[in-house]
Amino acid sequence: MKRRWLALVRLLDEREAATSLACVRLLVGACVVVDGLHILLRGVAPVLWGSPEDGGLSPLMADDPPWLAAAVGPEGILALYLLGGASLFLGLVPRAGALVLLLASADISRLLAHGDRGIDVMIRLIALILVFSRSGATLSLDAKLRTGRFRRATLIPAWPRLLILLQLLWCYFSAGHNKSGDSWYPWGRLEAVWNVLHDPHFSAIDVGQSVVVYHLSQLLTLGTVLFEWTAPLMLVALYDARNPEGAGRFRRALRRLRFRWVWMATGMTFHLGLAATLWIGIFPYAMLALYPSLVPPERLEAWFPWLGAPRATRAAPA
């Protein structure tokens, strides 16, 4: 027990470069800003979160509004949502920005509960983690103002990135084992993707009744389920990457199959496909915004050197 406890302490005390977490912060902030601007430009905030007396859809605003919404109103709550997203995107006091985003999104979810999307819940969870992280240590205006460098070489606690990683994998696995409809499985003819592509509310393209497209959609349905059900194997693959010595047969098999990179490439293709074929808002983009958490910062900087600090100033992971 003592050995396991010390191993947990070492994991939680691990330090790494801030690049991966900063990318998550920046990309999530961008998605929130785009989402908020979409609402602002359409002028629907008073309709979504206003009281019925004023032509809105939120009975709670009239009866017992959340304290923040009561103080600033529907337009104000949208402004705070946008402010929190902009703070994360720019890296300007991102901890405070994450807290503002969290509170604004929480009030929005109460004002119109049936309009609260799954991706909104995920964004709130990530914002909560970012409140307690040092995501603004690099690729941020904070770093520029404090050190004169936008890209800063510094080590931060690794646990926020690892917690976001776990949340992402759990989201996929949870989505997989909640797919209880027969259309997701062979005994239901794998028609789930075909059905949603013909749903006029969601479909962004006209796929017609092509037999080729039908069979392709069956493969995509099966691939979606397999991708989500195998999310826990990413933990094994990531552990193997950190501890390659003493690997058993199963871990060596995952290594030979390059499971980590194949799984990530599948997920990216999956979300880009959703973005191209369905009207589902920021969901695919916000999920992709979390993918930098799957990549250690030193690997991310090796792929994209312009994300890291100047080589002469880089610090080694601890």
The other form holds:
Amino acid sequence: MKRRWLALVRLLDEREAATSLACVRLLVGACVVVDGLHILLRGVAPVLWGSPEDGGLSPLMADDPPWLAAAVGPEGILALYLLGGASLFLGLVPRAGALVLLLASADISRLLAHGDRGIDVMIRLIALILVFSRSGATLSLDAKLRTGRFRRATLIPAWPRLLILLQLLWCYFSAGHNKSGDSWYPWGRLEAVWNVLHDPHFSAIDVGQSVVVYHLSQLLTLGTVLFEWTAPLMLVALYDARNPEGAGRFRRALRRLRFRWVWMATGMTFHLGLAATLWIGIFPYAMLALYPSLVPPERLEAWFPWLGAPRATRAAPA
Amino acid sequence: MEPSAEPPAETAPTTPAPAAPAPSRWAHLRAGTIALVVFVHFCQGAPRPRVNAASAAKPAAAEQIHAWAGRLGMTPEELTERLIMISDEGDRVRQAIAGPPWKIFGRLGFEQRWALFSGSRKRAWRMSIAWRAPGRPWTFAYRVRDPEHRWNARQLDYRRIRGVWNPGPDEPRPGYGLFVDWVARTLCADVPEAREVRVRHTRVDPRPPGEPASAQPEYGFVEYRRCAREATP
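Would you generate the structure of this protein in the form predicted together with its partner chain, following the form predicted alone above?
Then the entire complex follows, led off by the chain already shown.
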């Protein structure tokens, strides 16, 4: 027990390059900014968060508004939401920006509970982690202002990235075991994806009544459930990538299957598919924004060298 | 590409070597705090049925309970009773373990029970908004996925607004009445001849290829509002 506790303490005490976490910060910030601009350009802030007397949909704003919303009103809440997102995107005081985003989004969730979607919950959870992280260490205006360069070879605590990774995997696994409808399973003829594609409130394409598409949708339904239920195996695969020695049969099998990359590619395809076929706002993009957390920074920099610090600025290895 | 046999270990640049010094007290404290927070979040999101007598009686849930009771060789009543018992017990344990800290996380709008298209409804609807002048037929102003009727689509299509008008499995969302009030107010202001506004959902259930569509249209969540106009002299 003591050995395992020490291993956990050491894991959460590790430091790594900031690239992966900075990518998450930047991409989540971009999604929030896009969402905030949608609200601004569509003029829906007073509708969503205004009191019914002012033509809005939020009784709470009239009866017992959350303190921040009471202080700044619907437009002010939108301004804070945008400010928080922009701060994360630009990497300008991102810790403060994450806190502002978290508080504004928390008030938004209370003002109109049914307007708050799962992805908004996810963004708040990530914002809380970013409050305690050094996500602005690279790929940020903060880095530029401090060192004259956007990209810095600096080491930061690894635990915020690991927590985001854990949160992402839990989200999928939880979504898998909460799939209660028969249509997700063979005894419900695996019709879930077909049903969603034929729901006018969500579907963005007309797939008609094609038998081929019907059978393809059944495969996609099965694939979705398998993808979500196998999310915990990513933890095993990630552990195996860090500790390749002494792997048993199961870990070796995952390695042979290249499980880690296959699972990630499936997830990315899944979200790009959702973005192309369903009308679900920022959900697919904001989920994809968390994927850099699944890739260790040195691997990410190997794939995309332009994300890493310029060679001349890297510290010599100890 | 990752070699399958003996891949190099993916370790952080400064991952301690075998002779690493013992972690500091701060490292222990941080690990303890993170472990506690993760545990509390896990307790909140741990799989468990959340059923009470009212929710079990709703048509979508009742349909599921009926199907599962058959598979498990029980009566629907027995299964409902057992589910409610497990649900209550689960809630009690969760409340005892994670209740107090979750008060803080709950205020931040956190949730760890993710239900993404969990039900994937066999019952689908298509929302429409229409108006009429006295003695005239209804005229569509907005209809979901209808390029001909796009009144105020800029606002109505936004995902957070849709969250209010898109119904749950069995009933409209709590803010639906206020939504209809807002729609009526805005539409009456935009269309001077409108005297009455209707918001309703038409059943458009998905059906597998070859299965005939229902001949009779079915409507739900129908709401009417009169335009509040000044009496003309």
